[in-house]
Amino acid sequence: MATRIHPLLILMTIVVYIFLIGPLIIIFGASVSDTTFLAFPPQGLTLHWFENIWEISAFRRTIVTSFQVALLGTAMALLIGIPAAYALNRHRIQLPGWLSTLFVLPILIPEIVIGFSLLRSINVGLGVPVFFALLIGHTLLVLPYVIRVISASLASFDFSIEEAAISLGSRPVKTFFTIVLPNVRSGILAAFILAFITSINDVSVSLFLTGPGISTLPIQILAHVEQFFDPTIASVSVLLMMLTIIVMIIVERTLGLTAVTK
């Protein structure tokens, strides 16, 4: 027998993927109306201002420096992470209880608070470039997340599999890397997306941290705002969902949703 479902869960359900995906639509025909500003239902149908994107020079440089940041942060937060990662995992009995919770603060201390710290220590105090500050800055904001990911993905390992492997004359860091690392696999590309959207998405680190001829994409969108109200802002906006599901799509493809995930 077949089991009726309460026509108010099905409102409530309804409802609830309006929330998710309205923004989305609205953002999305703002960008293709044919008007010199934002609205929404769109006036007309038009590509030019995902043209105009690349027609500013401003937005052609961040959208570079964005990637170029994102890409070697995330790189930098999973060569520290992993190790970490293991560490805390592998030698948790050794190792003491506040060391966890060491890594996780960045998530805990407010982004405005590290932005204006890094500023203070790293841009006035050591004298550190712009882009090398925007680096740092970016692989402490993602860290914690790199070490959470991949720590969750290494208490379901079984580390009996490693002692054996070494009992049988391997070598550690051969071990590491041939029985480890693939067994975690699914955890470290999952930690990488997380990251990598993490810090193309920052605002609040990168407020602090940017200067003269340096600045990310979320900043520059923030400073187009303050200056013209155009559907510009929408164009790139659905630029970046498009990344994102490109990415989960990519992900899909090779591993599965459902493997990253475990």
Contents of the next structure:
Amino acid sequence: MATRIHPLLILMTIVVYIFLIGPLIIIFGASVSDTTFLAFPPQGLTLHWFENIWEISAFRRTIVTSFQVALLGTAMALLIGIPAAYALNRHRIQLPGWLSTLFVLPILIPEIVIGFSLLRSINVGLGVPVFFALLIGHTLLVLPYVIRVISASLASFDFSIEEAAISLGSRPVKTFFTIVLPNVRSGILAAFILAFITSINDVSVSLFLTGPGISTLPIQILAHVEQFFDPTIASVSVLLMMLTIIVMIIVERTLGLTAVTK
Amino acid sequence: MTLPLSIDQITAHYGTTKVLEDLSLTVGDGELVSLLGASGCGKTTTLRLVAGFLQPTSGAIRLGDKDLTRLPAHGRDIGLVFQNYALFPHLSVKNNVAFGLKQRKLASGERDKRALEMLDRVGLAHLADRLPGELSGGQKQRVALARALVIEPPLLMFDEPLSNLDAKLRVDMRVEIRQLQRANGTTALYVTHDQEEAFSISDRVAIMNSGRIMQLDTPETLYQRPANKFVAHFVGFENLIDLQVTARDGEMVHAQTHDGGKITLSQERLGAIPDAFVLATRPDGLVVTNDASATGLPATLGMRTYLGRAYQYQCQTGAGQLIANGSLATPFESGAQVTLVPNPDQCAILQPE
Ligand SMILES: Nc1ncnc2c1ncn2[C@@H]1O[C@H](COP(=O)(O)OP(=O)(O)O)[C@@H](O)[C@H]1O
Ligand SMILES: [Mg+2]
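Shown: the form predicted alone; wanted: the form predicted together with its partner chain:
To see the whole picture, the full complex is given below, headed by that same chain.
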């Protein structure tokens, strides 16, 4: 006899799905609604609110800023994080155990605290321009994730492979690029995606570091909501979601998500 | 071209822990020497020092008349074969083998030609375009061997290369490794914890214990003439009996244990016997008899186990617990009072320590 699934379990599953997917459907519906307020179910169909994103210059500017900060911040975090993760794993036996914990500690600190302390130290304290302060903030925000993910990938890397290459005459630095990096490619890609998405969605750190004329998209969304309640917000949210989905699809196509979650 | 290796009074530390102490070793031109010892005794550390992945605290390493001690690892020109193969997972079998040639700036045509030739010698030319992940353990180790040999290194080093293979393949591969090493005449340093493997493949074997070489000799000498208690025990002389000479009668030597057990030995078979010595015997080297007139150690038999070719007895004697093998034809019961008589063919004489 086949095992019957308990009806309560089915019900629970449905409820969970409604909670997960429900908001997405509502936002998607609201974004194409031909009304001047957020409405669900949508009344009439229009792409006007998507066009409106580009017409509001603040959205245009912050989308560009968000992308710049996310790309550059992620790149910088990779530049610092890859060698750090490499060193932590390569010399794991010689290094004290708390050192790798130290690198992921920022995950435990509330982001709002990081944002505030960065504001005090680099923005006010050192007088660093807003954009660079934002960049530094996002780099620090995503660095722990980068180190975490790449460390996980390096943990299964057999360092005797590196020694084999060196014994065959390859210099250590060259070996790092030709032998180590190609074998942690999927980890680097996973770190990139995670860092990029974290950065582009961040509110807490950016809240403190944005300044006159320079802001990120999530902060602009907040500012917009304070004054207006039109479906532009919904269309921006859909745009952000689409972006994340597109990134995931590209990864799925090129590497397979299993390679990333591995 | 192949060169002799000499390791001269090397001491090495990990942090503040000393792992090797005053270790000296030479491997002659074209010779294969094994480092044999239990896990953790410092075999891998020795290889890593020679390969240049670790710096000695003191001492020198020379290959021919070139001093390797301060040379970086990538400049040492040594072929390495690891236990876990250490193939480059993202490169094809052919490119794995060609890797060392690429570092030597050979043109790609020449590289491929030599890599394929070498793969042919290890019988894997047909797998040249596969990735390492698609190979069996034995095939991977052949690729690793080809990769190390193709650069024609003056020295080859192996770190437990067969430990991950199953028993049958281990025997085939060690013969193959030995043949390739002989054919190329390459000097080789081979690490293993398997005594049979070390003895069968090597010209000489260094038996190691906690960072020191206890004895470096041919397998035959180690097996028959161990130099100390550690080596004796390692090669199967399980009984170590302290004795004192009481009388000499030509070549015949009469000795006794501290509690009065008497033994008679002939120097013709065992070489000169000093006044105080240790008699090392294998379980087969103690004959169990209930003949009351025999000269030997009185013993009470304990547990009996069946070995197939003999019975093995735990024997309680005044000189401590000994292990003896008795014939299948005349089994003794546990608790029997017997005499243990040494058989000189399975005995060795050691200095007391
Ligand atoms: N990277 C390391 N850091 C600290 N101690 C080590 C390291 N590698 C090995 N050791 C220690 O050094 C000793 C010798 O190790 P090793 O040379 O690997 O032994 P073997 O190869 O004979 O099993 C062991 O006690 C081991 O625990
Ligand atoms: Mg080892």
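Note that the rigid core is defined as the largest set of C-alphas that superpose within 1.5 Å between two forms. Numbering follows the first chain given and starts at 1. All values reported here derive from a predicted model rather than from experimental measurement.
- Superposition of the core reveals a Cα shift of less than 2 Å for residue 239 between these two forms.
- Superposition of the core reveals a Cα shift of less than 2 Å for residue 25 between these two forms.
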